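Form predicted alone, single chain, as structure tokens, below.
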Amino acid sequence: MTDQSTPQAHRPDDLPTAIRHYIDGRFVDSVDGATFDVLDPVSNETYLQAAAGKQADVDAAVASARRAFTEGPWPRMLPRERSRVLHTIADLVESRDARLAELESFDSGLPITQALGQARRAAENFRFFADLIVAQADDTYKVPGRQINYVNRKPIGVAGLITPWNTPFMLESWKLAPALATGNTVVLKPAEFTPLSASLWAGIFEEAGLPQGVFNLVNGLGEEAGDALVKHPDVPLISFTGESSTGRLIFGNAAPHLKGLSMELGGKSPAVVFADADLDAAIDATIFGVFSLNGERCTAGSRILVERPVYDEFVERYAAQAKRVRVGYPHEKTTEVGALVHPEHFEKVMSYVELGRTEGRLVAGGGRPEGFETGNFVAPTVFADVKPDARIFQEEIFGPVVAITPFDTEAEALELANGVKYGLAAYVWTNDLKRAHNFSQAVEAGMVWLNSNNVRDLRTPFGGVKASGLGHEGGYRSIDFYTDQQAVHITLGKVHNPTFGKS
């Protein structure tokens, strides 16, 4: 359903008209003065100009970060000292969550209530890693009277962080928090579609007491600023979240420098519903799993596989509920699906909707919602009877579009679940405990939720297999990625050396 109670979109007060880079503690323009337009998703009108970074701007940012790493206090501070700064950052983010959510909703098209949740999650990311670095203990191996071996962790250097446009502020925090907690310095390249919230980090970090040069921000296009960051010889680490095709380019460009890479890429995650499942819970969860965050989420359960005995009932109830999902302006508290982030992405999603009409049976949505003739609004769209070789089954759409497919046996369900190039998440709905565990262990996915929605403990690893990524972050896996692990060996007793060349 649509929400037409508001005749026009909301424009936040005190919007900036320009966004600049932040390098070595100062806001600066691009060296060549270049800028790019930033649009708001409801009107698709330009509301500000952002500095367009290129090689020279990235060079300056990396030099600043490198200086702060080699000469500054941050990498040499005790974990407790860095932890205090990170806790202050979390406090500041929490205190400004309403403003952050307002700007994020305006810039990205996310419903305001969901943007508020993401802002609070960003604070929790900083608080989590602030605690983790203080509590962390590394392994010690002892041979009594002969030897002690222990692991020493050291920050690596300048971390290049390249972030996406879906939930941008939260996903920036997801990389910034562990990179900073472990003593690295950073250069952040946010997505060009949504640079607004990223520009707020500088003020937050300054107020929290982060030393000058530790955080640097370069806006710009991926093929210019992002490419320069990936190829820079003084950036030993790249953490990237985005499309699989971009991930392949980054992999190739980073290879000559043997950089550390962590890449969270695309997904086409299955939600498998067996006949014995709690259908009420499964329908609620799978509706939320693909239509929350406007469907622009990497872990969206955008392929729903349903066992034949309950297939017709599931499709009927799912379609009816999808039609009741409230499409509205992002700032309205009743909105459940807002506006897609950018007209380019809107056109991509709409092209898949049109393709779906030839690949499945349209049972809900299928175009613009009524009352929204402009802006990037897409009605929650459901296709049933989708064949496994269909493009809408195989390819990531990244919008409020879902494909439903029947299966007859557990083996067929597993084949369908694993039958795409991606392997990020999977959702399994069944009351058979043995089946739940065996199926989850056989499915090709980095993360599995059993009879559960996408709720993740920050201590657990996040990442995928196949085309969905390389490496894992989250909890200690983030500490592993952002530090070098040095093994130190100490002899306690008489040295037992083989003797070569003894006369």
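Residue numbers count along the first chain shown, from 1. Quick caveat: nothing in here was measured; it's all calculated off a predicted structure. Whichever C-alpha set is largest while still superposing within 1.5 Å between the two forms counts as the rigid core. What changes on going to the form predicted together with ligand NAD:
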Second form
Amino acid sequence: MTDQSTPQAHRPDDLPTAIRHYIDGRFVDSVDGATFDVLDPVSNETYLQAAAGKQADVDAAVASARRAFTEGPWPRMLPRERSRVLHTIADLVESRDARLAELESFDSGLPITQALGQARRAAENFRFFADLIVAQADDTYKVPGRQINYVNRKPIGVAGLITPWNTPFMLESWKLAPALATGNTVVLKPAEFTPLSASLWAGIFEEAGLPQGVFNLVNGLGEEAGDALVKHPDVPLISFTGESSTGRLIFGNAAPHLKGLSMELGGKSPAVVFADADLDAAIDATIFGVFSLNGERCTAGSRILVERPVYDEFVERYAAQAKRVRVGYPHEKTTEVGALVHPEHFEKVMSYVELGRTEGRLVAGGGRPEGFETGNFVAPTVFADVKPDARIFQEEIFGPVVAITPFDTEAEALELANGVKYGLAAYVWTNDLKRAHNFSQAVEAGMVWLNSNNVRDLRTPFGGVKASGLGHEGGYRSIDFYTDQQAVHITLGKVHNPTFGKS
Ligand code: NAD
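Return one more block: the form predicted together with ligand NAD, after the form predicted alone shown previously.
Below, the chain from earlier opens the complete complex, with every other chain and molecule after it.
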């Protein structure tokens, strides 16, 4: 750490120096005693050791979750009883939002105000599914005089939850809440870059009255702990959020077991700005869309396509505003872009910044911001005139870097928007009603925001197409993923029974 960063960096009080697994209601070390280093992204110094789980730890966690599922009360409780526990979890998360945000911001480098928003969203996820399960209705079909059929919805068993390091606590809640609400038991494998906030779940769950063994947590590397979870025969469900390449690997590894898979993967989402758009709103939204959460956001609008008549004005105003975005220490309330999560990721993002100099016209940023000689700080970086075959147009950078490209016709805009392997989100800016709908419906993206920033009602489906994912979560779709829908058929009238082998 240099003199420059020392006075301004912040270290939360009472930081743990070690993080252990949580299995069957107890904090435990790895069976083989192994640990891995966890760094903070401002100093890049190791501040704690986390237990490095492997097969034996995953086996113990799955056995605990399996026992809680087959013998424990959780899957058999009334929805209202489970709902009460989930609401208490939401209350506890809300009451600790400031501490959660402080730890999350320290561990991940996210700006504190944004980490606070994510902590509240995590509470909201629990509240939402607590409400949803008590309102849950299932299908019944009547065949008059003959048959009645109904759906018996059942929890599936042990859900394996594997999560990434961007907004870790919130993304964990996204899986934990529906998996638990529906009566499953879980093993969570959080991202190795950011295990700190995940270690708080155990205490929150215990206090809220979640029965022992329902929640289990194994820390560790993806290729060890994550892999063991994916390949475990007693884990019928894997919900994964992470990179598309990891998703592909997990898909293959889960195939021999025919597991239920939910895949929320990477993105390179377009923001398409037509000349008739409200330019002020479009610029504000597209700045926020790629620089919020440090640009480490799966739905980041990291390619901006702008119609030629407003292109020059857009680029000029966009670059000027990007230069004003405040990079700072994650704990400062005024910070808009903090530090990237890890030096490895910082190197990756910086390599794209260097590449961008050869693939586009640099109009803002382009390296470390002034005054931040150490730590994983990247200035909001804008490249204009980027060609569609450029790597910075095609590949997910996952940092505060954006590519801007002009277009002349709606057809060209659509071709550019769809001309990547990803299909997570799209943002469309136009005041032409017909075009807005036609374009939105034609764009290859799981989610479209029209004249809007990324604001999502929890009832709506979340998911990507193409290399961005498989399956949908959100609202009832999450309930569907985490449950089996058994169809029960009952004869009411005469038995319909063709007789074979009649004498
Ligand atoms: P990652 O794929 O490297 O890791 C994600 C998780 O998978 C981690 O917990 C990791 O330990 C684990 N893992 C790695 N290899 C594994 C293996 N072989 N078997 C089992 N588990 C394994 O992703 P990341 O770098 O942590 O996260 C960033 C990525 O996540 C970006 O691509 C981003 O777009 C994506 N993301 C997607 C969404 C979405 O909802 N679509 C949301 C957030 C992040």
